[in-house]
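One chain is shown next in structure tokens, namely the form predicted on its own.
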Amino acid sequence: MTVRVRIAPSPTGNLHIGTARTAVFNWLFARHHGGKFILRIEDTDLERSRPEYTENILEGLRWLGLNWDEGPFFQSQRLDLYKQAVEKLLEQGLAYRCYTTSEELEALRESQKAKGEAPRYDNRHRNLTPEQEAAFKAEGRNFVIRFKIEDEREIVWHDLVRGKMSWQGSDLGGDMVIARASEAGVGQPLYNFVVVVDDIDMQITHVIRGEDHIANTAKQILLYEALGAKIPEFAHSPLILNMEGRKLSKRDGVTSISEFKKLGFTSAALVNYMTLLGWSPPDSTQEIFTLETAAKEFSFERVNKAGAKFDWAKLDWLNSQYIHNTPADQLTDLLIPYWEEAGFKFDGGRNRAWLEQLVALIGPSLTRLKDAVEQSQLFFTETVEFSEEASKQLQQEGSAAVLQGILTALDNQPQLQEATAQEIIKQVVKAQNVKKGLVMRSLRAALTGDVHGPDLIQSWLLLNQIGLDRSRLSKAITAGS
């Protein structure tokens, strides 16, 4: 048997997480058993489906490195299939029409709510005459199909995650709408009702989703059992909660994969990350791991029952890790798009050999890409501002005095080198009589308007490439005098 999984996001909204992480372990799945990983699109919300949404989800899943191997398949495109499994189920006497209009199932609802009952449709169109269907019909009713569901009847089925799960037919609401109304006859199918054709259609072997699918996998297996097809096995994966133990949602800030792009993740370490919420490696040691070397380990037999925490700072060090050990070529491809979003101009020296530079100074301090902004602004403005800080250092008595002596010493230099650039300090330090430290800080502070940053030389050395240290200089003097 070929392993057949398939991931199924709604194009309602952007790439959520959790979809993104059920799509990791269907990916996982699937490569480890060398089988297939097949993308659809569960377009059949007419009115919420957005192709903007579409994009965002395939663009997604492509920067994940969740590469699939058929589709996407688009539900909107395949509505004739379903109808004939409509069809099918109503000549088999399994669906009914149901005439009940919205006004009566409200006042059931109320009835069932005033005496403490749970919710459900009391099947009472399952068994019309045709002279009842002709009259509701004279009456101008619409109908919807209800799939029957047997109240008596015990679904069972072994999660590959779970074990053993059990529903009653009487917990699952009453007979099921599988397809909405319609003038012109079998109107708009329904989820639970699609994806069960679909699966059936694709000969998908695991159906990989989300605990919160678990109610809908009892309806189900009786569809599928209705349709006359082999059941796939399930596996229910936990949901992802915030830190205090509930479902993970936009109240705890970003929730979507482009909004994690934008912060500053890489892709690397996000899916990384993924993996890690709900399933355990052999090595509880390992926690930086390809998708490849994941998939090579991956089975449910370490996936937890409980809901994985979300933890960012986990992410943010798995990212910092990620971070650090990318080539500087590399890691300014990654870079260059978050300072072109801010504005910055690559000219005047600002080549690719002078951001490599760049990247390999800052990269070691970096723990999201986007923070590559804050740390390199000062390399891409004319001019910096003096914090309070280094405005003291600026006026401390001898500040001046030692930055004058180094603009000096610059004159002299066609341009500045590691060494020439040491030998300048030591040469102030001893001509001045004043010790290094004094001549370090207030060099940092006139050349970035800070007393803290990255490597200081380093620093000097990107900005006299640019021309801009010489002008920094007499701008720091002229703030000390």
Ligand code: GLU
Given for the second form:
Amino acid sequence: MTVRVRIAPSPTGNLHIGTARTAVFNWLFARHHGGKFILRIEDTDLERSRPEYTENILEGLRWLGLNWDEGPFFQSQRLDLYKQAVEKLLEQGLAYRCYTTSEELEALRESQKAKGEAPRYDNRHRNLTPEQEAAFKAEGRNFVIRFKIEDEREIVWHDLVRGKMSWQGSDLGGDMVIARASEAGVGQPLYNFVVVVDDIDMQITHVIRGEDHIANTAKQILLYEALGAKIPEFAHSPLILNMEGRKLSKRDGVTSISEFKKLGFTSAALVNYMTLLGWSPPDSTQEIFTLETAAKEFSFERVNKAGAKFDWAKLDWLNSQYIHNTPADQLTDLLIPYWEEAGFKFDGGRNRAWLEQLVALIGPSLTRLKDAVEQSQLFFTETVEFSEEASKQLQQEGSAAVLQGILTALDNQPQLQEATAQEIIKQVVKAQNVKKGLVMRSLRAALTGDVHGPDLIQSWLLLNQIGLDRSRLSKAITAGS
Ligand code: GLU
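Other form of same protein, the form predicted together with this ligand, not the form predicted on its own:
Below is the whole assembly, all chains and molecules, this chain first.
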């Protein structure tokens, strides 16, 4: 048997972290077994589906490296298939037309509520005679298609994550609607039904999805039986929870993959982290791995039943590890979009070699790629504002003279090298008989406008290459005198 799994996002929003994590588990399982990973866009909800969300989902999956083998298939292009399946169930007497009006359903719900019962359809139109149907039609009533669910039926499956699961037919809310009303006949088919028709058609062997779908699985198993198809294996992965232990929702702020990207997470760190949300490798001390490595070891035996808490600190830590291990040239490629987004211009000597040198300087202190914007701001502006501490430093006795000494020494230097920079500092210390600390602090304040920051000599060399060190020294001398 070839393993065939799918991810079936609905394009009613951007790619959500929960869907992406489900995609990760599907991908890992498919790759582990040399199977196929299929992408199906569940756009049956025409009102809420948007092409830009589909675009966002495809882009997000690609960015994460979750390449698919078949698809994307769009449910909106497969309506005939669903209608045929509805007809089949109608013919076999496993489904029927239900003419109950929304007012009648509302009254039913109210009376159930009054009796303290759970809301459920009472199957009142299950056995209509042709005369009754004709009368309802004559009244101009619309119908929906309902699939029969027997109350006595016990539905049992062996979940790959949760073990034995059993569900009682009477807990499924009565005969279920599988297609909406339509004047033209069978109308819009609904989620639980089309999923099954598609999964049968696409020969899905394992349905891997979030545990919020467990009740759907019970209904879907009955549909597989009714359609005479083999029932796939099911694996319900744990939900992603916020730090308070509640299901991660929009209220928690960032939840879509494109937002994580915007904040400066690398795709490698993010997929790595998502893999750890509910799964752990056999060697649980191993925390940093690629999708390919995880695929070798992936199994549902090591997927937790309990919800997985989303831990920003852990994600940040992983992200920083990835950034620090990325060579400067590759890291430069990753950072350029963030600089561009911030409006930074690559002009005035800010060429590729210079950028890579800058990246080598700031890379080790980045946690998120976006941090590079703030940390390199001073290299992309002509002048810097002096912080309060920097201003104080520049007022210090001897500071202006020291800076003047450096400025004069620079006059004979076409392009500064590290050794020369060190030599200039040494000379100024000696000539003016001051402490090296004063020179370093004053130089930092003058060049960067601050009293702390990245390596001073490297920063100076970078500023020197784009011709900004002299002007900043002059400005600082004026500010300090
Ligand atoms: N469209 C459903 C969702 O996004 C798919 C669920 C499933 O995998 O069956 O939740």
